[in-house]
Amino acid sequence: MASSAAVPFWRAAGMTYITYSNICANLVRNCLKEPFKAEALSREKVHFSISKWADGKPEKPILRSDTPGV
(Lines of atoms letter the chains of each structure in order from A and count residues from 1; the text may use other names and numbers.)
(Lines give C-alpha, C1' and ligand atoms only; values in the text may rest on other atoms or scores of the structure.)
Protein backbone atom coordinates (compact mmCIF):
# COMPACT_ATOMS: atom_id res chain seq x y z
CA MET A 1 0.00 0.00 0.00
CA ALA A 2 1.38 3.39 -0.96
CA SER A 3 1.97 5.96 1.73
CA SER A 4 -0.36 8.95 1.71
CA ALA A 5 2.19 11.17 3.46
CA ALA A 6 3.15 14.42 1.80
CA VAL A 7 6.29 14.23 -0.34
CA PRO A 8 8.68 17.19 -0.26
CA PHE A 9 8.32 19.16 -3.50
CA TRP A 10 12.03 18.83 -4.32
CA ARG A 11 11.70 15.04 -4.26
CA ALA A 12 8.49 15.20 -6.30
CA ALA A 13 10.42 17.30 -8.85
CA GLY A 14 13.06 14.54 -9.11
CA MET A 15 15.82 16.45 -7.27
CA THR A 16 18.05 15.46 -4.42
CA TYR A 17 18.12 17.61 -1.31
CA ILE A 18 21.68 18.72 -2.14
CA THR A 19 20.58 19.97 -5.56
CA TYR A 20 17.63 21.81 -4.01
CA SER A 21 19.88 23.31 -1.33
CA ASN A 22 22.44 24.49 -3.92
CA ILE A 23 19.72 26.17 -6.00
CA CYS A 24 18.34 27.97 -2.94
CA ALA A 25 21.81 29.10 -1.82
CA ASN A 26 22.58 30.42 -5.31
CA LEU A 27 19.31 32.41 -5.35
CA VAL A 28 20.09 33.96 -1.96
CA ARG A 29 23.65 34.89 -3.02
CA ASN A 30 22.34 36.55 -6.19
CA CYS A 31 19.83 38.64 -4.17
CA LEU A 32 22.51 40.20 -1.97
CA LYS A 33 23.75 43.75 -2.52
CA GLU A 34 27.42 44.63 -2.91
CA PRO A 35 29.84 44.19 -1.10
CA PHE A 36 28.04 41.24 0.53
CA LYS A 37 27.37 39.56 -2.81
CA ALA A 38 31.06 39.49 -3.80
CA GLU A 39 32.01 38.16 -0.37
CA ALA A 40 29.39 35.39 -0.55
CA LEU A 41 30.44 34.42 -4.08
CA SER A 42 34.09 34.17 -3.02
CA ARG A 43 33.13 31.65 -0.31
CA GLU A 44 31.43 29.50 -2.95
CA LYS A 45 34.78 28.35 -4.37
CA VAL A 46 35.92 24.86 -3.39
CA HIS A 47 39.56 23.83 -2.86
CA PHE A 48 40.62 20.21 -2.33
CA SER A 49 43.42 17.77 -3.01
CA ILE A 50 43.35 14.29 -4.55
CA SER A 51 45.88 11.60 -3.69
CA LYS A 52 46.12 8.30 -5.54
CA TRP A 53 47.32 5.33 -3.55
CA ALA A 54 49.83 2.77 -4.84
CA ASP A 55 51.22 -0.17 -2.86
CA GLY A 56 49.49 1.09 0.32
CA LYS A 57 51.14 4.53 0.20
CA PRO A 58 49.75 7.85 -1.05
CA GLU A 59 51.36 9.46 -4.07
CA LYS A 60 51.93 13.21 -4.36
CA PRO A 61 48.56 15.02 -3.96
CA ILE A 62 47.06 16.99 -6.83
CA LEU A 63 45.60 20.32 -5.72
CA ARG A 64 42.27 21.27 -7.32
CA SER A 65 40.18 24.41 -7.19
CA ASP A 66 36.67 24.05 -8.59
CA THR A 67 33.92 26.62 -8.72
CA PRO A 68 30.36 25.25 -8.70
CA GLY A 69 28.24 26.13 -11.68
CA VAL A 70 31.17 26.59 -14.09
Contents of the next structure:
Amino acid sequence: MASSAAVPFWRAAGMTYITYSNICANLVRNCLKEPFKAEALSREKVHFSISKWADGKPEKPILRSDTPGV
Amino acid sequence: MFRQASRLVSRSITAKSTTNRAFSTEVPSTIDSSFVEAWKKVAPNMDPPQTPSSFMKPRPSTASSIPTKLTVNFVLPYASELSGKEVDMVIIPATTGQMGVLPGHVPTIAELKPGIMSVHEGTDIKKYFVSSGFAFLHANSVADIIAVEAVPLENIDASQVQKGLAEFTQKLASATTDLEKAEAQIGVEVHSAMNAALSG
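Give me the form predicted together with the partner chain now, not the form predicted on its own.
Let's see the whole complex now, leading with the same chain.
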Protein backbone atom coordinates (compact mmCIF):
# COMPACT_ATOMS: atom_id res chain seq x y z
CA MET A 1 0.00 0.00 0.00
CA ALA A 2 1.91 3.07 -1.20
CA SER A 3 1.33 6.47 0.44
CA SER A 4 -0.96 8.57 -1.72
CA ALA A 5 0.20 12.04 -0.64
CA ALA A 6 3.28 13.58 -2.22
CA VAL A 7 5.50 14.49 0.70
CA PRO A 8 7.70 17.60 0.67
CA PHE A 9 11.40 16.86 0.20
CA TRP A 10 12.25 17.76 3.80
CA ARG A 11 9.64 15.37 5.16
CA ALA A 12 11.02 12.64 2.93
CA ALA A 13 14.48 13.28 4.37
CA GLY A 14 13.15 12.77 7.91
CA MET A 15 12.82 16.42 8.95
CA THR A 16 9.75 17.72 10.76
CA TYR A 17 7.90 20.91 9.77
CA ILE A 18 9.13 22.75 12.85
CA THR A 19 12.75 21.98 12.02
CA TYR A 20 12.19 23.14 8.44
CA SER A 21 10.46 26.31 9.56
CA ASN A 22 13.19 27.15 12.08
CA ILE A 23 15.93 26.60 9.51
CA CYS A 24 14.13 28.96 7.08
CA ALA A 25 13.73 31.58 9.79
CA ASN A 26 17.40 31.36 10.77
CA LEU A 27 18.52 31.75 7.17
CA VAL A 28 16.33 34.85 6.76
CA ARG A 29 17.65 36.32 10.01
CA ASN A 30 21.24 35.85 8.91
CA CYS A 31 20.58 37.89 5.77
CA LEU A 32 19.29 40.99 7.49
CA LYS A 33 20.96 44.40 7.43
CA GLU A 34 22.93 45.44 10.45
CA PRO A 35 20.81 46.91 13.24
CA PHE A 36 17.99 44.48 12.47
CA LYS A 37 20.28 41.49 12.39
CA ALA A 38 21.69 42.21 15.84
CA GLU A 39 18.18 42.70 17.24
CA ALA A 40 16.90 39.50 15.68
CA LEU A 41 19.81 37.41 16.92
CA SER A 42 19.59 38.81 20.45
CA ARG A 43 15.84 38.12 20.45
CA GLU A 44 16.42 34.49 19.57
CA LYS A 45 18.95 33.77 22.31
CA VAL A 46 18.00 30.86 24.57
CA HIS A 47 19.16 29.91 28.01
CA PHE A 48 17.99 26.78 29.73
CA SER A 49 19.14 23.94 31.90
CA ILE A 50 17.95 20.33 31.63
CA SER A 51 18.41 17.64 34.21
CA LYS A 52 17.42 14.01 33.91
CA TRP A 53 15.85 12.45 36.96
CA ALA A 54 16.78 9.04 38.32
CA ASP A 55 15.49 7.45 41.53
CA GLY A 56 13.54 10.57 42.42
CA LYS A 57 16.65 12.76 42.35
CA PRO A 58 17.86 15.12 39.63
CA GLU A 59 21.19 14.22 38.05
CA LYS A 60 23.77 16.78 36.97
CA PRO A 61 22.01 19.47 34.87
CA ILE A 62 23.07 20.31 31.33
CA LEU A 63 23.18 24.06 30.81
CA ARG A 64 22.56 25.43 27.31
CA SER A 65 23.04 29.13 26.96
CA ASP A 66 23.72 31.71 24.26
CA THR A 67 24.85 34.34 26.78
CA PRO A 68 28.49 33.51 27.44
CA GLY A 69 29.79 33.28 30.94
CA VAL A 70 26.42 32.49 32.51
CA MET B 1 -7.53 -5.86 2.66
CA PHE B 2 -9.65 -3.52 0.60
CA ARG B 3 -12.71 -5.76 0.58
CA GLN B 4 -13.49 -4.58 4.11
CA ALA B 5 -12.78 -0.94 3.31
CA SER B 6 -16.20 -0.01 1.94
CA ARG B 7 -17.94 -1.62 4.90
CA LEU B 8 -15.69 0.19 7.38
CA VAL B 9 -16.06 3.54 5.63
CA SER B 10 -19.86 3.35 5.47
CA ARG B 11 -20.03 2.21 9.09
CA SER B 12 -18.06 5.23 10.30
CA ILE B 13 -20.13 7.62 8.17
CA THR B 14 -23.44 6.40 9.58
CA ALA B 15 -22.10 6.57 13.12
CA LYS B 16 -21.04 10.19 12.63
CA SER B 17 -24.31 11.30 11.04
CA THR B 18 -26.37 10.46 14.12
CA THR B 19 -24.37 12.71 16.43
CA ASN B 20 -24.87 16.03 14.71
CA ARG B 21 -22.54 18.42 16.45
CA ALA B 22 -23.16 22.12 16.12
CA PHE B 23 -20.40 24.52 15.05
CA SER B 24 -19.06 26.68 17.84
CA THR B 25 -20.70 29.77 16.31
CA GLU B 26 -24.14 28.16 16.59
CA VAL B 27 -24.01 27.00 20.21
CA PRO B 28 -25.85 29.56 22.35
CA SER B 29 -23.71 31.21 24.96
CA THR B 30 -26.22 30.57 27.78
CA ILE B 31 -25.27 27.84 30.20
CA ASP B 32 -27.29 24.64 30.50
CA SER B 33 -30.27 25.62 32.72
CA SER B 34 -30.97 22.17 34.16
CA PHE B 35 -27.37 21.99 35.38
CA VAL B 36 -27.66 25.43 36.96
CA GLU B 37 -30.87 24.42 38.78
CA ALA B 38 -29.35 21.20 40.07
CA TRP B 39 -26.31 23.18 41.22
CA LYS B 40 -28.43 25.71 43.07
CA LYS B 41 -30.23 22.92 44.94
CA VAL B 42 -26.96 21.47 46.16
CA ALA B 43 -24.96 24.66 46.72
CA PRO B 44 -27.31 27.68 46.82
CA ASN B 45 -24.69 30.13 48.04
CA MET B 46 -22.06 29.44 45.37
CA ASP B 47 -22.16 30.66 41.81
CA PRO B 48 -22.33 27.90 39.21
CA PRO B 49 -18.91 27.24 37.67
CA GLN B 50 -17.89 29.09 34.52
CA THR B 51 -16.95 27.17 31.42
CA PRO B 52 -14.04 28.19 29.17
CA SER B 53 -16.45 29.25 26.44
CA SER B 54 -17.96 31.95 28.66
CA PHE B 55 -14.57 33.68 28.78
CA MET B 56 -14.06 33.59 25.04
CA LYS B 57 -15.25 36.31 22.73
CA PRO B 58 -17.79 34.76 20.36
CA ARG B 59 -16.39 34.17 16.90
CA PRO B 60 -17.66 36.82 14.45
CA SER B 61 -20.42 35.17 12.47
CA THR B 62 -20.35 34.72 8.72
CA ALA B 63 -22.19 37.63 7.16
CA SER B 64 -24.87 36.74 4.64
CA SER B 65 -23.46 39.18 2.10
CA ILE B 66 -19.75 39.44 1.28
CA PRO B 67 -18.09 42.16 3.38
CA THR B 68 -16.20 44.92 1.60
CA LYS B 69 -13.00 44.59 3.60
CA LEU B 70 -10.76 41.75 4.66
CA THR B 71 -9.70 41.72 8.32
CA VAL B 72 -6.09 40.65 8.65
CA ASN B 73 -4.33 39.38 11.76
CA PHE B 74 -0.66 38.93 10.96
CA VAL B 75 1.31 37.55 13.89
CA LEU B 76 4.89 36.52 14.57
CA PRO B 77 6.09 34.65 17.64
CA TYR B 78 7.53 37.83 19.13
CA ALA B 79 5.14 40.52 17.87
CA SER B 80 1.71 41.10 16.43
CA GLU B 81 2.48 42.81 13.15
CA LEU B 82 -1.13 43.54 12.11
CA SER B 83 -4.07 43.05 14.42
CA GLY B 84 -7.58 43.29 13.10
CA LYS B 85 -6.52 45.56 10.25
CA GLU B 86 -9.13 46.11 7.53
CA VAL B 87 -7.61 45.87 4.07
CA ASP B 88 -8.73 45.35 0.51
CA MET B 89 -6.54 42.40 -0.42
CA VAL B 90 -3.52 40.38 0.65
CA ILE B 91 -1.32 38.29 -1.59
CA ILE B 92 0.27 35.39 0.29
CA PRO B 93 3.12 33.14 -0.87
CA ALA B 94 1.38 29.77 -0.57
CA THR B 95 3.21 26.56 -1.49
CA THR B 96 0.81 26.32 -4.44
CA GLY B 97 1.86 29.77 -5.69
CA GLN B 98 1.04 33.41 -4.98
CA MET B 99 -2.54 33.44 -3.71
CA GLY B 100 -4.63 36.59 -3.78
CA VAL B 101 -7.11 36.84 -0.93
CA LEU B 102 -10.13 39.10 -1.30
CA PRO B 103 -13.04 39.52 1.13
CA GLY B 104 -15.36 36.54 0.78
CA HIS B 105 -12.55 34.13 -0.08
CA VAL B 106 -13.40 30.46 0.30
CA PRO B 107 -12.26 29.17 3.73
CA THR B 108 -8.75 27.84 3.22
CA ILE B 109 -5.74 26.75 5.20
CA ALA B 110 -2.61 27.46 3.22
CA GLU B 111 0.95 26.51 4.08
CA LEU B 112 3.31 29.34 3.16
CA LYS B 113 6.66 29.02 1.43
CA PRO B 114 9.47 31.58 1.73
CA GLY B 115 8.29 34.55 -0.32
CA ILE B 116 6.71 37.99 -0.40
CA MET B 117 3.43 38.75 1.30
CA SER B 118 1.80 42.01 0.27
CA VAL B 119 -1.00 43.83 2.03
CA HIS B 120 -3.05 46.14 -0.22
CA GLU B 121 -5.02 48.96 1.37
CA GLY B 122 -6.33 51.49 -1.15
CA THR B 123 -3.21 52.58 -3.01
CA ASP B 124 -0.87 51.53 -0.16
CA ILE B 125 1.00 48.29 -0.64
CA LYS B 126 3.08 46.97 2.25
CA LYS B 127 5.40 44.08 1.46
CA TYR B 128 7.02 41.63 3.85
CA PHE B 129 9.35 38.74 3.19
CA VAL B 130 7.92 35.74 5.06
CA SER B 131 10.19 32.84 5.98
CA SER B 132 7.42 30.24 6.30
CA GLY B 133 4.15 29.82 8.13
CA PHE B 134 0.46 29.29 7.62
CA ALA B 135 -2.50 31.34 6.53
CA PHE B 136 -5.98 30.57 7.80
CA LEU B 137 -8.74 32.18 5.76
CA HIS B 138 -12.09 32.07 7.48
CA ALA B 139 -15.60 32.24 6.05
CA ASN B 140 -16.24 35.59 7.75
CA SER B 141 -13.44 37.32 5.74
CA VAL B 142 -10.92 37.20 8.55
CA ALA B 143 -7.43 36.13 7.58
CA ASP B 144 -5.05 34.85 10.25
CA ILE B 145 -1.53 34.74 8.93
CA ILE B 146 1.18 33.34 11.14
CA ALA B 147 4.85 33.36 10.28
CA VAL B 148 7.99 32.59 12.20
CA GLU B 149 9.94 35.46 10.69
CA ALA B 150 8.70 38.29 8.49
CA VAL B 151 10.79 41.31 7.54
CA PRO B 152 10.15 44.35 5.34
CA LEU B 153 12.13 43.98 2.10
CA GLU B 154 14.32 47.01 2.90
CA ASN B 155 15.87 45.16 5.82
CA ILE B 156 17.38 42.39 3.70
CA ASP B 157 21.05 42.67 2.74
CA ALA B 158 21.48 41.70 -0.93
CA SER B 159 25.17 40.82 -0.70
CA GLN B 160 24.57 38.33 2.12
CA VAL B 161 21.77 36.77 0.11
CA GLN B 162 24.13 36.25 -2.84
CA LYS B 163 26.80 34.81 -0.58
CA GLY B 164 24.31 32.47 1.05
CA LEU B 165 22.94 31.36 -2.31
CA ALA B 166 26.42 30.52 -3.60
CA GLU B 167 27.29 28.70 -0.38
CA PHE B 168 24.17 26.55 -0.36
CA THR B 169 24.33 25.76 -4.07
CA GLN B 170 27.83 24.48 -3.46
CA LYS B 171 26.66 22.50 -0.39
CA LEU B 172 23.85 20.96 -2.42
CA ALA B 173 26.32 19.74 -5.01
CA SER B 174 28.59 18.20 -2.38
CA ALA B 175 25.94 16.83 0.01
CA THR B 176 25.99 13.11 0.78
CA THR B 177 23.25 12.14 3.25
CA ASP B 178 19.54 12.80 2.66
CA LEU B 179 19.45 15.20 5.59
CA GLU B 180 22.39 17.27 4.29
CA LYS B 181 20.77 17.39 0.87
CA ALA B 182 17.50 18.55 2.39
CA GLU B 183 19.20 21.27 4.43
CA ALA B 184 21.15 22.50 1.42
CA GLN B 185 17.98 22.44 -0.66
CA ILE B 186 16.17 24.54 1.94
CA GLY B 187 19.07 27.00 1.91
CA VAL B 188 18.94 27.28 -1.87
CA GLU B 189 15.16 27.78 -1.85
CA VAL B 190 15.13 30.44 0.84
CA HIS B 191 18.01 32.40 -0.68
CA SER B 192 16.58 32.20 -4.20
CA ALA B 193 13.27 33.46 -2.86
CA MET B 194 15.00 36.37 -1.13
CA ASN B 195 16.96 37.11 -4.28
CA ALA B 196 13.80 37.13 -6.38
CA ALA B 197 12.09 39.30 -3.79
CA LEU B 198 14.85 41.90 -3.86
CA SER B 199 15.09 42.05 -7.63
CA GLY B 200 11.37 41.65 -8.46
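What you see is a predicted model, and the numbers here were worked out from it, not measured in a lab. Positions refer to the first chain, counted from 1. So that the term is clear: the rigid core is the largest set of C-alpha atoms that superpose within 1.5 Å between two forms.
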Shift of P58 between the two forms at or above 2 Å (CA, core fit): yes
Core-aligned CA displacement of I23 at least 2 Å between the two forms: no
With both forms fitted on the core, check whether the Cα of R11 differs by 2 Å or more between the two forms. no
Angstrom displacement of the CA atom of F48 between the two forms, core fixed: 7.9
